[in-house]
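The data below hold one chain only, encoded as structure tokens and taken in the form predicted on its own.
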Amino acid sequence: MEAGPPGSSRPAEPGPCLSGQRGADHTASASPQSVAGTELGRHPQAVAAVLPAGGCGERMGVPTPKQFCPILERPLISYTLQALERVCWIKDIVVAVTGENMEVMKSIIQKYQHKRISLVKAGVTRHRSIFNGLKALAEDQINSKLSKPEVVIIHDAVRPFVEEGVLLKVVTAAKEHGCSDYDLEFGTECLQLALKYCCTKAKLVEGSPDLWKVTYKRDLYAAESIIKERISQEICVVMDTEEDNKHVGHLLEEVLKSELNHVKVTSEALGHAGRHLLQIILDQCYNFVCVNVTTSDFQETQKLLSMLEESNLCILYPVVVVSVHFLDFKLVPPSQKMENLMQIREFAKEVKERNILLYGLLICYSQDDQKLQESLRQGAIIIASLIKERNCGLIGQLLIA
């Protein structure tokens, strides 16, 4: 990450890779946003970013290039754009991409609904690519939506995980450190070399220990393993205004909360509008448990399904719902149930086209309440898979706990 001279006809020198990512798949927490407000403030200048992305991956062992291959069905170049959009002091992203692959770079901007984002062609070597970005960045055009720059951050586009922080104290190194406006075709990102023969004051910023770099396949499941875990820290239960139905979704919500002391749980009606509840998904919670008292009534379900479908949450991260249902075997026998439950399969294919993932769940309703208790245990654990798993093949699946 380096800086690019004020006032200069052309882009600085590229210094070392000082680069970082809560991740791809979580926004920064309060306290480096509010340094990087107070610093910022403190020092106006116009940041950029770089991304050379113009990689065939040979190491990968896959046709894809990496930086395209799917994560929960999303390109990883998505979740590294995404955590760069969500520092608002960036003002342009520049992705460096190969000639073959700019249609495929558009429509991931297009159908992640990407900001601030713009393309140039690739050079034949990362350190031309970051060159092309850095020209684009530096050249006074009159159709140019990019503004000239003081400060430039490069970035790999497969480390999907870099904090806000690790930008900041970047950027604020590149103010103090910055590159000299020494011909960048000969330039390194070697900080080594760079010190030695470049005259540079390049500095070494630690990243964190997200900061890694997907290079091979087992990188891919690791990236993928650290998504679902952060996107699976909450959980909503979801149930109507009815008595009845508030007793057992309150029952249901405590033993979430005692079998998952980790996740935070909480619970919504779909009353008044469903106001609060749309609340919680404008505030991206991923997971939705609906309580449906009636054996064979959707209706909460196709309820909640309808505002997430509205609703543009769907769009980076697939969202669990669970559909609960309660049954007394003793007095119904599930066989007379199971025909108008397994509608759920019919729900579940038409939503996956919006990637919401649906699952059922029959949980035993006894009048004993220790055997209630252990059904709902049970019924708890099966919702902790579910959520964490995120198995597209169980989807429209009518699990019995």
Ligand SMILES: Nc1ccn([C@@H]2O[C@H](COP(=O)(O)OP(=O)(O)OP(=O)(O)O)[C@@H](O)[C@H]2O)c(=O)n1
The other form holds:
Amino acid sequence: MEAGPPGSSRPAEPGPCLSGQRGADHTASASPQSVAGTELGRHPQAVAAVLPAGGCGERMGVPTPKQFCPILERPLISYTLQALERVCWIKDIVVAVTGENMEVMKSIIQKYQHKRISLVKAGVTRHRSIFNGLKALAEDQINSKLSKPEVVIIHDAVRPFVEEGVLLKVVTAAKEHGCSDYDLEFGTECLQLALKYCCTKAKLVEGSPDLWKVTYKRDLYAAESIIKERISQEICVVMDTEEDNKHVGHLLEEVLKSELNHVKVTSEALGHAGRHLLQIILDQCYNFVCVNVTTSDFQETQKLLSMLEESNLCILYPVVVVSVHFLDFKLVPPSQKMENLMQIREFAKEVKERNILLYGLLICYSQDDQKLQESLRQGAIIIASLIKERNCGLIGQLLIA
Ligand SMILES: Nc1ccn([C@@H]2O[C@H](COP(=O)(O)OP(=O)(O)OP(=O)(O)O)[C@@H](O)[C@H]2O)c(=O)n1
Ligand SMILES: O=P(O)(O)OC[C@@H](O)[C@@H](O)[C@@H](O)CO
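Can you give me the structure for the form predicted in complex with this ligand, which would complement the form predicted on its own we have just seen?
Starting with the chain above, the whole complex follows.
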């Protein structure tokens, strides 16, 4: 990622920050540095980004260019766009794609509801693709919806984990710094190009370890693991009753808390028309454990699924729902219960279309405290693994603890 001015060597005067956009995704870029209140807040507009996305990904060794390779069924470039567009002071994002991938790119923008994106034709080299993006930003076209920026961030479309803090550092450096021997020594290609041919002053700023580029196939697996980890940090246990503290769902919640001590476990009842739960959904919790005890088999789970389907939560990431059912195997033979629970396969197939991964979990409810604890612990381990793996092949399966 580099910052440079489009056809001008004036220092940056970046735009105001309206940080904390509604619905902005916290998992995309969990930057601890909020830009609000920094110097960016004092200046009008002026930052744009150019994303070169016109390569063919030869080193990846697959037919699909790597920027369009799916991670959790969503193209890699969509994660990069998400990371950039949640930075409110970047006014325009110009993406350079090849003519043959223009329609693919348009459909990605539409499907994942990306905003502030313009497309230009890529060139035969990365630098030419960037140049085309810069030209679009520099042009004086009457109908152009692009505002002329004073600083342009150049960011590879295949670096999905860029954070607001590092973007801010780059933009500030573009504004403030000159060029040093150190920068020359450790310059990247773009930087060297700028130094050799432009009168632009340049500064190399330190990035974060997450800024690596997806280059080889193994990088796709690494990116997928990082994304899965980010969306697995919170679990909401949904109870089918509000008052009962001895509810077995609370016991499960306690066990989940002790088994998964790095994960935030909260609980919520579906009462009050699910208002609190709705807030949890809006706050982007991607994992739900729905405990069905006092109501009939899938009543609560179905209510939760409807709420999730109505929300926009599932557009960007697959949401995991584990429908938990308790059964005293000594009193009721599992086969009897199974018959009803088998419906889960149909539900799971339906909601998969909406990016919800539904799993079933039958926990042995023993009158013996020790045995019950053991089943709950086993249940918690299964839940943890379903959430961590997000395995589509296991949807609709009824697992037994
Ligand atoms: N003619 C090109 C070549 C590359 N890029 C983009 O530049 C970024 C970084 O380049 P690189 O990792 O080298 O991508 P590829 O050229 O696709 O990969 P490879 O070198 O393995 O073919 C990528 O987002 C890539 O799409 C581009 O916009 N136009
Ligand atoms: O070394 P690679 O060819 O993988 O990538 C080189 C460049 O595309 C990349 O590092 C730019 O982001 C910096 O100018």
